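Here's a solo chain for you in C-alpha cells, the form predicted alone.
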Amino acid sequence: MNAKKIRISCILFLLCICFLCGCEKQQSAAKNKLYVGITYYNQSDTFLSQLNICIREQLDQLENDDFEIIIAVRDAAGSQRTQDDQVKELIDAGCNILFVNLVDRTDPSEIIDIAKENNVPIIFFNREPVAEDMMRWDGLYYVGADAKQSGTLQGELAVDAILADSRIDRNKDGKIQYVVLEGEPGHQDAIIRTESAVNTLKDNGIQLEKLGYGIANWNRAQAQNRMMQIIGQHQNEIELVLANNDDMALGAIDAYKKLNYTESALPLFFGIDGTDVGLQAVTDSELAGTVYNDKEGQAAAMAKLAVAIISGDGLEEIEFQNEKYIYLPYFKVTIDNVDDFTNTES
C-alpha cells in the first residue's frame, strides 16, 4: 500500500512538473508574440496611408523565428465612436498592443479606460492627445513630430523664397498678400502650424496682408473648392498660399489650373508632410517647397517601442521626452534637395 501511494505521489509530482513547464512555455510563447491593433482616424489621408505602409514594413523587419508579429488594421473613417468600438474589438481579438491615430485628440477616455482595464499598452501617433490624458496611465506613449517646428520651417521656406525674388510681390506694395488653408477647426496641429508659419514670416521682416482663410480638413478636393471661392473674391491679388499639408496645397494649385491661370499669375504654394505627390509637385516646380514629415522614422520608432514593451527588452535604451513621448524632426524640402527625400526605388 505504501509503495502504491509512493507511485501515485510520484505520478502526481511529475504531472505537476509537466503542467508548470507547459504554463511556462505558454507564457513564453505569449511573451514572444506581438499582436498589433492599428486604428486610423481616416486612411484616405494621403500621409497616413503612406505611414501605414512604413509601419507594416518596419514591423515585418522585426519579425523572426523567436518573435511572431501579427497586424490588424482598422479605419475609423472620421468617427470617434467607431474608433472606440474598434479598440474594443481589437482587444477582444487578442491584440496585446495598440497603435492609435485618434479621431478626436480631446476624447480618448473610453479608449484609455478599456486598454487600462485589459492592460494593453497604447502608442498614440500623429494626432497627439492632450497632456492630461497621457498622464492617466503609465502604459500610454506618443510618437510623432513637433507641429510648431513644421510651421516654422514652412515659414522659413517662404521667407527665403520671398527675399530671393522681388517679383513675388507682384503689385509692388511692400506686402505679401497671403491665404491660409487649415486642416481642421480647432485641431491643435493645424492651429500651431498656421501660427508658427505666419509668425516666422513676420519675425523675419516680411510684411503680410491676410486675404483669406479656409478650412479644408486636410483634403485636396475640399481645398480646391475653398480656394476657388477665395480666388473669386480676390482674383489676381493672392501672392502666397500657406497650406497645413501637401494635399491642401495641391488642391489650391488645382483650383488655379481649373480657372486656367497662367504661370506668371500664380502665387507661391507651400505644403507640409512631404508626401509622394507633394515631393513630385516640388520636383515639377508646382510647389515652391514642403516640410518633410519623417514617416519612416516614426514607423521605426513605433515598431521598436512596441517590441520593447511586449518583450521587456530594450525599453531602457529608447530616448523619451517626459518619459512618454518620441518626437522625430521635420526637414525643409525645395527643388534643390528634393531628390534626397524621393524614394528612388519607386
Ligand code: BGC
The other form holds:
Amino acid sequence: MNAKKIRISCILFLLCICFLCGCEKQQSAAKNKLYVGITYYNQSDTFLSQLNICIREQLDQLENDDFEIIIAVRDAAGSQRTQDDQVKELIDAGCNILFVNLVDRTDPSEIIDIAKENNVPIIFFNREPVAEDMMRWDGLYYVGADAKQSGTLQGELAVDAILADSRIDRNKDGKIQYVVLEGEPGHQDAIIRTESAVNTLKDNGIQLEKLGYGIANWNRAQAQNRMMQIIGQHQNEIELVLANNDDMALGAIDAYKKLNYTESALPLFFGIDGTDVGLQAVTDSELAGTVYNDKEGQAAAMAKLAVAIISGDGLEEIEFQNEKYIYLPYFKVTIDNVDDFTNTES
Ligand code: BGC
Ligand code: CA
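What would the structure be for the form predicted in complex with beta-D-glucopyranose (BGC), rather than the form predicted alone?
All chains and molecules follow, beginning with the one already shown.
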C-alpha cells in the first residue's frame, strides 16, 4: 500500500516536472521567434530588389536552433495607402518586427501609430522619415547611408576623371557642360546627391556649365526619355552626365545608343549604387564610375538590430547615431577596383 502510494507520488512528481519543462520550452520558443514583416515602396526598383536578396540572406544566416526566423515580404507598388494596409495585415499575422521602406517618407503617421499600439518595433530603411516622426516612439530605428557622402564621392570621381583627361572638355572652352538626372523629388538622396556632387566639382576648381536636368524617379526608362529630349536640345555639347543612381545613368547611355552616337561624341557618365548592371557597365567602360551603396552592410545591420531588439541581447553593442540611426559608408568604384565589388556579389 505504502509502496503503491510512493509510486503514484513519484509519477505525479515526474508529470509535474515534465509539464513545467514543457511550459518553459514553449516560453523560450516564443521568446526566440523573429517574425519579420518587410514592405517595399516598389519592388521593381533595381537597388531594392537586390537589397531584398541581401536582407533574406542575412536573416537566414542568423537563424539557429534557439532562434527561429520567419519572413513575410510585401510590395506597396508606389501606394502609401497600400503600405499602411500591409503593415496592419503583417501585425495581425503576428509579426513582431517590421522593416519598412516607406512609399512617402513624409507620411509614416498611420504606420507608426499602429506599430506603437501593438508594441511592434520598426526599422525604417533606405527612405528616411523626417526627424520629428522618428522621435514619436522609442521603438523606431533607421538604417541607411549618408546621402551627402555619396554625392561627394561621385563629385570626386568626376574631378579625377576630368583632371586626368583633357579630351573630356571636348569644345575646349575650359568649362564642363553637364546634365543631371535626378531621383524622386522629396527623396533624401536625390537633391543632396546632386548638390554635393556639383559642389565637390566646383570646390576642386572645375568650371561648370549646366545644360539641363531631368527628374527620372530612379528609373532607367524615364531617364532614357528625358535624356533623349536633352540631347535633342544640345546635341553633342554634353560632356558630363551625373545621375543620382546607376539605373538613370544607364538610361542616359541607352539614349545615346538609340541615337547612334559614336563613342568620341559621348559624355562621361557617373552613377551611384553599384548594382549588378551598374558594376557591369563600369567593367565594360560604359560608366566612368559609380559609388557603392553598401546593400550587404545595410542588410547585415538591419538583421543584427532586429535580433538585438527582439532577444534583448546585444543592443548596447550597436553603434547608433542619435540613438536610433545607423548609416553605412559608401565607396568609390572605377574600372581599377570594380573586381573587388563584383567578387563580393557571388
Ligand atoms: C538608391 C536608388 C533607389 C532609391 C529608392 C536610393 O538610395 O540609390 O537606386 O532607387 O534609393 O528609394
Ligand atoms: Ca566644355
